[in-house]
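A single chain comes next, written as structure tokens; it is the form predicted alone.
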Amino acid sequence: MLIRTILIAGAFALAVVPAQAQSVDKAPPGGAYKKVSELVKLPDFLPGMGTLYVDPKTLPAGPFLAYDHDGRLASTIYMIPVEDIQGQKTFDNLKAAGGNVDHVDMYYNAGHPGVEKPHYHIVLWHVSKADEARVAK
């Protein structure tokens, strides 16, 4: 299980495609991306992600768009269902919508609003992993 989970992990870090339709670079998105906290009961900031943004059409995987407390784009997240991954189910072109990726983080959530089935998230980070500090409170 661990094997498979590193697996798509990297899966995921070699799949990424920049965003072509619109600029992300700056919150608010725009476009179908809706504030999370205006979706479900959570903050507008979630120390250590930031202010997220998703299309709702794409729940529950997304991408999450986060967000600093400046309005730069931080990362691009996606909550893959953990049944998802047992079911071995497959995620092609998945897109990172700041373009270039520095580094990415994968951890596991037990559920939360929006997302409540236990899942992954799986985090392309398009800032260096010092600046990770952006979105840490």
Contents of the next structure:
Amino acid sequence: MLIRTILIAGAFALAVVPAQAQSVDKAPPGGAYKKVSELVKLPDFLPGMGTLYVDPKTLPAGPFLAYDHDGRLASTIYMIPVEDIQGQKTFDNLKAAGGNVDHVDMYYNAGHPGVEKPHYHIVLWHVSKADEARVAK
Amino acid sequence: MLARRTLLRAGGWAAGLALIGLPAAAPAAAVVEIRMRGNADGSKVWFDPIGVLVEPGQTIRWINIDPGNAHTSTAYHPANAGHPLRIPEGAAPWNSDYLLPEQSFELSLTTAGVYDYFCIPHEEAGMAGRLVVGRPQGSLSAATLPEPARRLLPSPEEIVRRKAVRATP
Ligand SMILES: [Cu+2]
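Same protein, different form: I have the form predicted alone, so give me the form predicted in complex with the partner chain.
To see the whole picture, the full complex is given below, headed by that same chain.
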């Protein structure tokens, strides 16, 4: 009886482990991640990026997880204020839970609710250049 | 509205019924539309036109046609988070709050003068606009304008001359 209980408990523990090391491949990513459009006034789906999730504690840098219309992870985005780059600020150990990176884009953004200061988007694409079309609009 | 209510009180039912369906006494000037725009990667945001001449009482409508961003139309006024006063003395400040794509905000201004306004999330990026109401005298000092807006905003004289000034971002 006791042995069976331990076995069952053990099986539960095993079942719990993968849930904790939860994959962020599919939306919603869970954990501390919140949908950006529910945190600030922004459209649900941002053309060129997708549907964004972020842990509010990590603002403004992120990571932001960006999903396509089917809820598949398209990119991981960091948003770095230009004044922080000019101020030579260090951003250390930013999380990167999204897996394989196909290529990286960096581009300037004038700001938006959530990250008002003009900033750079550093985009780790988890899909090919051609598949960026999935989040184009 | 005030005029209509006064008439109703004075003339009672008959006058009230007669008013229904009648066109306004003075022909209403067309609504002036100012679009809130952004380019595809969000690196440029702007009001289009950036400078507009309107008649006192004319309706001004801001509409967000940027699919990837939220914008505001917010008067430079101490009531808006302590911003400098850049609208006529005594004129009421406004703040549209965040407008999502396709959302719009309407306003009419009766006090003649020069009105400067900005977009809350994009003020640092220089997203500002200027309205000239009527034929005001004199000009505003540029001293209290943030640097990006100072470079972009057309002079009141240019707005009066051209009626609408568009800025190419
Ligand atoms: Cu804006």
